[in-house]
Amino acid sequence: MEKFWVIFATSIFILLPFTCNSFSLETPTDRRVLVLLDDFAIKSSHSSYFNSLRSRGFDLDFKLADDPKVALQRYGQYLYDALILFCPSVERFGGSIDVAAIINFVDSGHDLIIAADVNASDLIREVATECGVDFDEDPSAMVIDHTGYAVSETEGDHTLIVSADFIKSDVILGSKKITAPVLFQGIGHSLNPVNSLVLKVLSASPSAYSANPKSKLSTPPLLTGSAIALVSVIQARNNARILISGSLSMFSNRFFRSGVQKSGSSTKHEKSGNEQFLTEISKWVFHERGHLKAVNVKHHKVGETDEPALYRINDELVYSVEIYEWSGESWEPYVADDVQVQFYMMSPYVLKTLSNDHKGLYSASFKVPDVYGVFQFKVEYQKLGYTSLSLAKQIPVRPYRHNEYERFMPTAYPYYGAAFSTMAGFFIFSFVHLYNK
């Protein structure tokens, strides 16, 4: 007996982090990430970021890239809600892990960050293109910028370079300005044009080319300019969340720590932009914000609170929903005013914008057309930074009755007028007609 308890009290144990910190709709912030390394020694080479990212509630789990023991999944369930790749050299995943378990991870809805660099193995590059970035196919490539690169101590071969060039959007960046610029020093991509869930976060400058460092042009380069992606990011149709960046050395602490002053600049920033911009993408990656919820979906006829099993044609409805944004801690009010809803079949019949209260709440009343069938009630909100709300809700229109229609209707008063009129033509004609001599 003594023996079950002990075996109890254990199992209790090792499933404690997993019910706690379990991601949920609730609480739609990951909590368990799993980090692969190259080497153990980045685990204190970039400490900040990962005290960053524990200092925000994250469990972090720490494994070599290539350990056997290595699993995202056990009996069918992820341990795990987020994965960071810091291992780009890495030639063959350790354990059950390879390129499609990582696609069906995201697949699965789960978030995922991957940090590339000059080492840049073919297993890592085959990751980032089935995500929709395609770094330079030269594997000695690297982002050089002989305008716009760092100033530092050794002149070097201006692979260190600098840019502020970030996508504009306060969702995935914060509403704090990021004054200093991030240094960066790593590989560059593309964005695949067939994938529209790509976005660039932080573009190279329009003098940047990518190419090896140590050896002369014979070709033109085929990465250049603002087509350069240094940091991207996705966003699945699942609502999944990517970050692909082509250097490791932008989380590290020396590039947190250092001052940066853009060559041709006489402004000097004590402390460069790459701990502010690293750490508000992370937020939106891993949901901390950007992430939206709707509930209560309701519609009923005006004047009535009860939802009806069916309308009839010209009633008078009013459809609601409320919306709310995860803040980090707590579910706040979503306030816009583009959320539509449509009222479908075929085709939408009503496209009405919702009004909202500013406590989350947003409404619409609207009168059902002059069609019977089965439509449904629509709200499809796709945002640039925000997970996409797709709400819909199936609801039947009928006809009049027979004995619903009025008795006189206006409109038809010229088509009783001309029968009442025809009818006394009738008779005054039958009267002259028999007894005019």
Given for the second form:
Amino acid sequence: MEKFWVIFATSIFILLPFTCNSFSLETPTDRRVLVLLDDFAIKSSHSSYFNSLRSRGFDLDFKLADDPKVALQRYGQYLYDALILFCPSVERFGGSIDVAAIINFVDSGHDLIIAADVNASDLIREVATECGVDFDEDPSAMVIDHTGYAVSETEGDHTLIVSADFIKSDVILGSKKITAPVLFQGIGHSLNPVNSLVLKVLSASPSAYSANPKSKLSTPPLLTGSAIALVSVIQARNNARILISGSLSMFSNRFFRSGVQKSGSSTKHEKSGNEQFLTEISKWVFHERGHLKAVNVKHHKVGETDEPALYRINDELVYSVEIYEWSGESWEPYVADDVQVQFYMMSPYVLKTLSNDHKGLYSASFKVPDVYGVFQFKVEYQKLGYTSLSLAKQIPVRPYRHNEYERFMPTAYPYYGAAFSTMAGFFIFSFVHLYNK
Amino acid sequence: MATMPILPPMPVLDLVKSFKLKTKQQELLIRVSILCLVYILAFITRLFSVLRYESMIHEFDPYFNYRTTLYLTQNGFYDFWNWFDYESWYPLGRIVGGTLYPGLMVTAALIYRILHFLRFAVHIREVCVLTAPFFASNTTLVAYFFGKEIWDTGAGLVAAILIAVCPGYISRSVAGSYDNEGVAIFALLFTFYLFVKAVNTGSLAWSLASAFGYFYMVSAWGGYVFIINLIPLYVLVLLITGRYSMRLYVAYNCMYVLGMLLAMQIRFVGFQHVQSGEHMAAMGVFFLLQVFYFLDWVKHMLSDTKLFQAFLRITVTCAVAVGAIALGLGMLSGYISPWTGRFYSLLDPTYAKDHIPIIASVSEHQPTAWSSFMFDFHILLFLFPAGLYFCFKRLSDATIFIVMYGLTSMYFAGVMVRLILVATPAVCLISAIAVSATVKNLTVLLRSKNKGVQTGSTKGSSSSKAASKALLDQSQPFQKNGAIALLFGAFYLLSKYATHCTWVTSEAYSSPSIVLAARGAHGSRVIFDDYREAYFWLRQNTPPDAKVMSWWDYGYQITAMGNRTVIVDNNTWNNTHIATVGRAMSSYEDEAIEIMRSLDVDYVLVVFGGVTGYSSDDINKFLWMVRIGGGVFPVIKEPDYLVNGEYRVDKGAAPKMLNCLMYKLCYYRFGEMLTEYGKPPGYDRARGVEIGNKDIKLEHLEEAFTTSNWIVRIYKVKPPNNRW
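Next block: the form predicted in complex with its partner chain, after the form predicted on its own:
Then the entire complex follows, led off by the chain already shown.
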């Protein structure tokens, strides 16, 4: 019987890594993705996007947004690593999902893709607002651009616009340049200025504005020009990543395949940039790129290997940390020359760039300042697109002990001389005084 | 004894005879037994708090002393000496070994070691709790010897009894009040006694002993500055009154030079004896004594008085000029540091209020009210002038000293409440002289009359004084009755004093202040143990490196009992750091959070008395936080928190008051609470008003723990918003 248990336990231990191929600190790429749809037609009309995700190994679970059985977690465990909301018009989620549940999902480190559209429901707007993005308040407003629209057979109302105003970040958009502009048709949003984490990935051209195309413009539009964000991302402090788009149709097969020509431009692209743009950005959102980890934070005195509990002022020390980047399959050494360490007590006393050995090990050696107190080794590495590394390790610095000072100082020899000569003189004087009578 | 020879010698009678003591021996026996009783009395009268509550450390500072003593016993002296404490004053840390007076801790650790050597397995806490009463007992002995030195044995005995129960001293030496003053008063009195003895005898040995007494005092308490200024002042007075003698010269020089060298061994004091303005008087008097000695010698050599007068004039002028120039140069070059604020505030009671709010904010630094003199001294307050009268009547070097000690310390006691403690021994001694002299005179009167009847002829030869008294007796027939009445009056007063002292000790000075007691509705005692509840919660439920921000009063307790890092504590060495905390407490929440983040604060602790009616809470201390914060950061302005100069928390309070962090943290969720029957919800019992802001929402903090009586409330600083 006992043997059986041992076999059982070992088999669990062996099988465990295979059964749990989900998001974790070790393998940060998402695996199980819940896709909430308004209706299942989207599944086929947006199949290219979904197929590209599937081909990269994601396990997509399609559910109707108002499916009463839909749930994000069971018994306190999340069932999914990421959520895609392709349900712009849903008024109420089914099951146990509500705005708070989605926000909690993000706040516990999971990723989210939201595609809104014209007439986006309050629910979707609320989720977006929680993430620092405000959609145009007019429900029927669309982004209109009379100079940057996409040329098509019918003249239309210029709501199908093209944009090539990408964020300049290889980490988010991949190293391969997106040559063709992106087709967009939908609602614009603005970034909440208070929120420092939200980034505009794709913004509208300066001539764009957001209004209801069917009605006549009576008042100046609130959202104009490049302040309109078409697609934006947020990397939360816990490194959960969120993509917010004002258009569901930009993910569709039709937009993926169609050619694009900007009005007033003679170059006609065979294929729009949508597929490349959205695929690359989904790689970023699902942590296939730009995910760093810092491990093995170590510090010790020069010439020693053990980590001391505290340093003395003016000690020489070595600080090292290993930084790796997740490549989608494995952890690769991260190479950069701008990682800095601070020796910090209310303000940095030492700020030093860490040198790396191209194998992921970053290290710096410096002298503890001549100030005692509770210091911190701080690495605040916040680079656009990468997960932010914020390492702080507290270390007290003590002053000299009473017996660590120099015992005999050359400058003090006159005083030693004075003291001893006085003593000798006193002795001689007493002797002479007492016995010289 | 002469009646015995008739009977045959019997062993039993022999035994009895051998037990029968001579008068002198009887007197000695009585004296020793009185002293023993006083010794025990002084100890046991301080045990009220142990019996009522438990063997625990009281108040604020004793917790630091206890923590350091524990460290000393666990890690040894050298680690203690070099201790860098990174759990307080985060992130600055504190060099504990170099910023405390180690005498108390070393004493307690020594007692602990001795007890363990004798195989008494006591805990260090018990030693700490009982250190102060033990030293109070020792003080009674010193008082006896001191009284004997300046007056006679009777005065010594009375002084011992008076000081054993005097509330002014008990206030700082009850069991559990493990503070520097507990041993320092002993050291102070002992040093003075030894010095007076040295002056009286001119003996190097006594002087050396007083130097060591001074060393112990320096190691124990910052109040040693009083000694190093009083003794030179005394010497100066003796010089001016023409009482200069070789005895004085020997006593002062030896005491000063050796005492100074010894005091320099204390790290916290260091070179202050030669570098700080407060110690310059002693040095000046030291040089002056040399000049005097030199002049004496010259006078001895010169027979011509006129020539000597001229020489004297020149020498004194030169000496004073040289001294003044040296002092001026030292001050200008910065070698001699100017007087510190604390010293100034002693000389000028209004100084602290205008310049150093952090000193003025402490209740024990307030000027003394008449009532507290009465409370702490009782009849001694009336006996003190009488004793001064007796001292002046019989002036000697010793009585001059006690008079000066009494007068100066009385002045300081008037400036600061806590300095009543320093005055207490002097008041007791001088009052003892009054009591002893009066009682003695009265009894002499009674006796001499009796003797005048019985053995008038034998007494006649004694002294003219007695004869004149006998003459007086005959002129006043009711004198005997009068004397008896007066004696009874004196005993009545003294017994009143004893009951008063016991009552004060039991009611006022035996509260540990960390555990609060109140009378319940049915007269039963209600115990509020909220402080320890909160500190225990901190110890058990927060990460070990959590940083707790609170007003500095609670810093020592949090580190000692909660074992968590604090931003500021009762060692108020860094005014800016305290002001930063004061600023955070008096800012709006979103401004405060910036300050708290910059200090890595994890928890905020406030003390709130609105539910229990506990009045020394943070809301009542709040104006001091504003003042201290505003002293460094002018953005904080006191008038913003007042309405027409009035401090209020109800609806009429200033808007900034109603929304500052301290108000929010104290009154969070209080608006929905019914505290007293027949009063609206949110009725603050400590201030007797309904609070003005009942709808308090916290944005960056969340309530982590509130004790059962709401006295201590702990809030957790939330991490920054995940998505913002």
